[in-house]
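Encoded as structure tokens, the following chain is the form predicted alone, with no partner shown.
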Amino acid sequence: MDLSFVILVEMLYAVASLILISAGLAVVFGMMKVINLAHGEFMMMGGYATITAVNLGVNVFVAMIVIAPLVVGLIGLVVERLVIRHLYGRLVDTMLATWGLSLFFIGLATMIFGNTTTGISTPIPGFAFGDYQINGYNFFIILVSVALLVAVLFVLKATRAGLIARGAMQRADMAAALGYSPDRIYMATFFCGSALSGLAGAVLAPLVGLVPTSGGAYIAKAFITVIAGGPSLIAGLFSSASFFGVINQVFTFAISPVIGEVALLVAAVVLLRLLPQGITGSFFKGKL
């Protein structure tokens, strides 16, 4: 009975991870079908914003929920404006500039932090659960993906401007003609996209060591979740979150970790074989 509460607890923090790592770029992706190459390395800033700031006395939680998203969304407006707006539409030469962008985010984060490992330790401590150890910062993880994973599915089915960016996506000439500014609505999109990014930075943070190219290591997951889960923003990031998840978290408890993480590839593979438009793209089907 303790050890399946254990696993039943590692396989939602897998799952969760994935969705927390995959949002911001399910957010730009799905909804603006820009490539964001550096998403890595929005994350790794956000990780970078929430060590400095509870180096500098504040709270670990206002940092990780509120000035990381804060700051790395400001970065992301900036880069908007600056090169991404001027590519909408231009696949390749968007992927070329945002592999640009992170080779740039990886040097200036050398030159400010150097290339020595940094972090922070976990805020909640880990508990006995029998004869087993639970870390209690994996229930926090678990909280903040649903909080996340319910605002946007608020924002975009119950609000204004949900609905008004959900309809320039699809159609931003009748956006214009209604007399909404497209391009805002791009620049203030990839700004929440970029938030979403520096959020799960922040969040995975104290678990891991941070190094400017610490990136690296999220940007295959995130993308084979976006891809796999299809068209559909929440339905898909949900879907192809808990199959990963799941199927990492079983061989890993079976076999070992990396042989977890070959699972979650080769079963990437096999689902995009099987369903080449994604999980939504054959079921829930209509679904946000």
Second form
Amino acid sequence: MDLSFVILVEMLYAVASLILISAGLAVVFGMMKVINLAHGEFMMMGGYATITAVNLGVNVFVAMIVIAPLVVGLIGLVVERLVIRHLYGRLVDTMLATWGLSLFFIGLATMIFGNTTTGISTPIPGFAFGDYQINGYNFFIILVSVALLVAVLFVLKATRAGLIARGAMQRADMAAALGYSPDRIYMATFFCGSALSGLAGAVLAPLVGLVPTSGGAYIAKAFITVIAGGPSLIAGLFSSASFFGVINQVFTFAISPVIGEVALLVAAVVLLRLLPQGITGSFFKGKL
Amino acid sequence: MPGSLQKDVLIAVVVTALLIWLMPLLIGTYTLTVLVIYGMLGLSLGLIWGFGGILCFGQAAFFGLGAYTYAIAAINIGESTLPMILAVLVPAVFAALLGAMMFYGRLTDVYLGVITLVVTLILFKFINSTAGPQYVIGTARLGGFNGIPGFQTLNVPGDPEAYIWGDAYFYVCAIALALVYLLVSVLLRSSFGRIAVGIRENETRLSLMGYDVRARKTVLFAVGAAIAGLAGALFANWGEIVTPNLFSLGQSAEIIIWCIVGGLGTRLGPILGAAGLAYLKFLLGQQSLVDNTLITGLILVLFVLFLPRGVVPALAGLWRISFGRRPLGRIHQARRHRRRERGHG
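The form predicted in complex with its partner chain is what I want next, because the block you gave corresponds to the form predicted alone; please supply it.
Below, the chain from earlier opens the complete complex, with every other chain and molecule after it.
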């Protein structure tokens, strides 16, 4: 009984962290058809922003939820204006340019913070449940990712900005004809996507030892989750994160963490072979 | 591709001979050897991406597979001839299976990228986790993160005691690269190569003309992997150790950068891009002011933004404008055509 509860929490946690990792990438890809391979480094910078702010004496939750997204969002804004703006509509070129950016940011972080591991302690203590110890911070991550999904859904469905963004997503030329500049919309979207990446990196920072190359661990998973999710933003993100998260945890508990990771990757290959348009390309069509 | 095949071969042989003679005077042969090997690795991606239009994010997988195949086979056999052959065949077969899975599923660009990237990651994670003594192939322990050291390095075929190393090894690698280059030239001039370029330009049209696009792409993918595998085996011999880092994403990224910087759609571009950037990295590694990765990233971003065709095509274009005989532009041709018609009429 205790074990099944622990496994349930672990599964929810795996799904939640996949959603968290992929949300920023999904917003940028879903709205702008831009694959940002520097996404992992945006998360890494979110982590460093948090740790720096905490070391300067800021409350850890303020640092994670306010400062990190703002800092990374602004960096994203600069990147969009300088590089990505020139490459809209050229999918492969944006991938290559952002890959270059990712290397650039790794180098920059190494020069500023040094090639050493830094970290902060988890702000929420763990507790015992029966014979098992559960990390209390896992619940915080689940909470944040649920809040994140609800917030994105709310913004897209219920606000005027969301309406404009969805319109530009479907027909950029029509949105332009109605007087909304797609250039501005893309800029704002990229800012939001980067801020989400920063938030994810900040929230996950206490769980991992942060090094300048930490981003590499996230990018592949985020990339896979978003592509496997397919064209719908929220439905795709949720369905593919659930699928991969559950597979990962089942194999982790049954065999070992490494096999869990490998099973996730193999599942991704099989899934893309069977549904080359992603999950929402075949099911839940036309949903958000 | 202007000029005939014979002329091409002649130029390649002369230039190779000159370079093999001159380059060791400038750079040490130990460094040169690895530049040559990277050149071959760059050429393998340049072939399938530049001429076949297949963007593979995991060319490092075949490179690493070749290196590991060589190391494992060399420990088990104790002689280097068969392991070299295996190191070419195993990646080729692996790529043929992977390619068949992808191309017969009609996966294209981004999805192809994801799958090749994921396969590289699987290999990397798997090899990284094989530290325990239960992971053994024959007498070779896979060794996990520490890799496999101490295998039989290249020897004269048939004589395991006669090692080829130092300067002699450089000559072997350089000649291997020249042979691969010629092989790629021949391949691209054959009907197979021309159809591969056609597939890159317009897949639908070629398949409507009756060519089996899927099979041809798979074969081309396997050829690229075979070349990468050979480069991997040569690299294993050069480094005398193989580690999981050969499979890493960073390695894959570098191969792509070499091709972009050197120039896609040329044979020379990826080789020069690889050797040039690897040498730049070597030089940068000797200073500690600016981080190496930062410069690599900056180069990639700047090239994608300002020179997406790469150095070699840009230089070739410049050469043609400055010195070459100008082919008549379309307007001239049309005008001349019209004049002739008028003359007849």
